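Encoded as structure tokens, the following chain is the form predicted on its own, with no partner shown.
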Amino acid sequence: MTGPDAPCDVAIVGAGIVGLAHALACARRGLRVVVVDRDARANGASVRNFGFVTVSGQAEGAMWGRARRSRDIWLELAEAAGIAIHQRGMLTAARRPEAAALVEAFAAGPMGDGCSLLTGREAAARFPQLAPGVSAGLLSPHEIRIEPRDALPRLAAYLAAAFGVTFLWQTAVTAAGPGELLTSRGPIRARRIVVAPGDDSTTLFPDALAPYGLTRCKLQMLRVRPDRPVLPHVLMSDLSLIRYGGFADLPEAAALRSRLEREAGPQLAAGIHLIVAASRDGTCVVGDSHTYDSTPDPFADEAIDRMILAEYAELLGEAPAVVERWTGTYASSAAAPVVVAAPCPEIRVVTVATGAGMSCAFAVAEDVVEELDL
């Protein structure tokens, strides 16, 4: 690959985690790959999330399998690309009795394999950082946490150095068709094209994406600096249990949802659930909220941040100092958690429409590349 007009096997539009996952899947097959992105670096949902590769809690079936495969690939890349694993495992701390019943049901099912169920007393003894009132805990060993703002640049650099993937940054794609991308640097000829548009469903192939009813989910997140040592595992709460399909789809979730509707109406309206993910510098990424609109406003709502921090305080004591705040958006669809559209045999448009790109993108990419018959 000597320039944007030289032929390649696969041209990929978008250098977020979905685009990079497809670049990796193609490069591992020995294919010539070029990745095009309109920004100077990954700057969207892929770097504005927890970096939490979630396995337990993914919906049973395809998503659970994708998460397990993608977690394994992250572990391979951690060594090969120098990507740090900041945490391993997940603790879901159930406060309400209904939440305890739900994690017990999960642990007893097939997706609870390898997970440990803790009584409230056991959770308190093992994790003294927790505030009083935890009635049960589910400890999953399957998760990992990376820092996306560090991992995405390292992954791109690894793809370039180890496989010769060409990156064309600050390059806009204006049109795509069989065998060719038109860009602000000129045409790119390619046998196959993968478009990884993130939350942009209008620029390229909007007709192919229209059946999926894509909209945008806006989230608010914070970075905090606790006064006390943080948990060794990523932490989730009662509110998390009704957002993750692996928990929420169980019959026992109905009682918890009913109680939360009575006790936490504003939090549910803002789509708030608690995840606390620690970094090696002693800070934690905390969030998040979920509101939906085709064009979300860019403004953070202080009331939502206060509710997130109050949920933190319920589980970990007094809310810590906030050192950073941000908003993000990702594609969302009620029709499918992963959208793979085929406007023609040589092109696929791929977006993860649940906010689980870090957890499943590598497995999705392997399936798409297999389908493209390269």
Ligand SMILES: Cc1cc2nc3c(=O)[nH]c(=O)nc-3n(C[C@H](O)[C@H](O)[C@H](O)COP(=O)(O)OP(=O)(O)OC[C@H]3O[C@@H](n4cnc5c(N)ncnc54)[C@H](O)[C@@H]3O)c2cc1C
Given for the second form:
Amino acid sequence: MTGPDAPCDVAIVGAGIVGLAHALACARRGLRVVVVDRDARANGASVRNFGFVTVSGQAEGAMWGRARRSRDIWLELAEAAGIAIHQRGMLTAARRPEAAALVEAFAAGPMGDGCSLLTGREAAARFPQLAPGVSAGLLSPHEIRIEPRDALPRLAAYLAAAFGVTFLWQTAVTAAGPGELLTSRGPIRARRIVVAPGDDSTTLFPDALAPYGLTRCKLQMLRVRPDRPVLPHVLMSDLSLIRYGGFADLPEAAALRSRLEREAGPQLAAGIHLIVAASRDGTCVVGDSHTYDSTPDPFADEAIDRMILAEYAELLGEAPAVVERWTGTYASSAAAPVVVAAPCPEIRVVTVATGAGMSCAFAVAEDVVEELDL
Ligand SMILES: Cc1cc2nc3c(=O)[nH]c(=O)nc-3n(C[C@H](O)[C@H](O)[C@H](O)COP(=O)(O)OP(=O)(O)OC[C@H]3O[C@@H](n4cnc5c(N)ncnc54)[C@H](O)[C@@H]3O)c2cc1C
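Could I see the form predicted in complex with the named molecule next, after the form predicted on its own?
Complete assembly follows, chain above in first position.
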């Protein structure tokens, strides 16, 4: 076995953001940590996302608090682990009057703290990249955007170098019980175990996860190279406002939803909304769509990509050249945005069951590790 001879304090299954967040929370407490992943490097949802650490728009209450705490930890790590912050802040550019009314209501409420509301004219003057027709803008200063495909390897390297976290790559965990993981390379002994399996709810502890009714959400994503620089902030559109709980749960969302049902049926059916997240190399990650199935097919539907690019063109004037396309999946549950199952006192199974793991994992991990009583 390639793992440590003596039992470690905590063994973590999964080297996506949720597993790494638990490794960080444990390592910061001086605990001896082993992370095991079946792949040679993180290759799941955690490297396929926008790297958009979203605060404004998270559902009021626990998720909003987790996002603010996690954003602060990302900022600490940016410094310590050399993770670049590619963008700061978010602009939601409302075009329909119902969307403008919704962002106004959000800005006036408790979660609007620190956000500013722009009239259409102010938004156009401040962001000339926007196509005509924006009726209001919500500018939130709370968000950051990192490039996940760079950030995940850097975070793993930092955990190994700064805290001595051991990584066992290309090692599948086949079973876990109190004090021990069974892996494809032999057993690992550990006082506590955290399973962070992403959207795999069938390999380990399926019975403990069953009450949450987990399924998978499949998303289509694109990387584009616009001819001219886009905004300094992550950009979202009217369609985004009915997807994010912080907006969608407000009473003003009902009017926008009805109008979108009349005007954007195909987009709603494919779960499309717009996020444009820029990278320092001049490209942008653009998406996305949401369809649900226990085993989503791996195929990217061109009609969906075209609708995403049309939404982009509506906000930014023209559809850009596409340089990459991919799909990703994440765990999804109608029962809870974050699932923490306890099959026995020494083990926790943790999955973020909504598309917000990059925004909340660090805070979730702090709570789980605190409760594991190490
Ligand atoms: C396209 C897309 C866009 C998104 N955009 C955003 C965004 O901008 N902001 C945001 O906050 N969230 C976003 N999300 C959600 C976010 O990416 C996820 O919530 C998060 O990455 C989940 O992290 P994870 O560690 O649980 O899963 P994963 O990253 O999938 O990692 C799970 C790991 O566990 C390993 N594993 C599982 N079972 C075993 C086993 N038995 N043995 C060994 N290894 C095992 C897998 O190999 C994998 O590496 C997005 C998701 C997708 C797919």
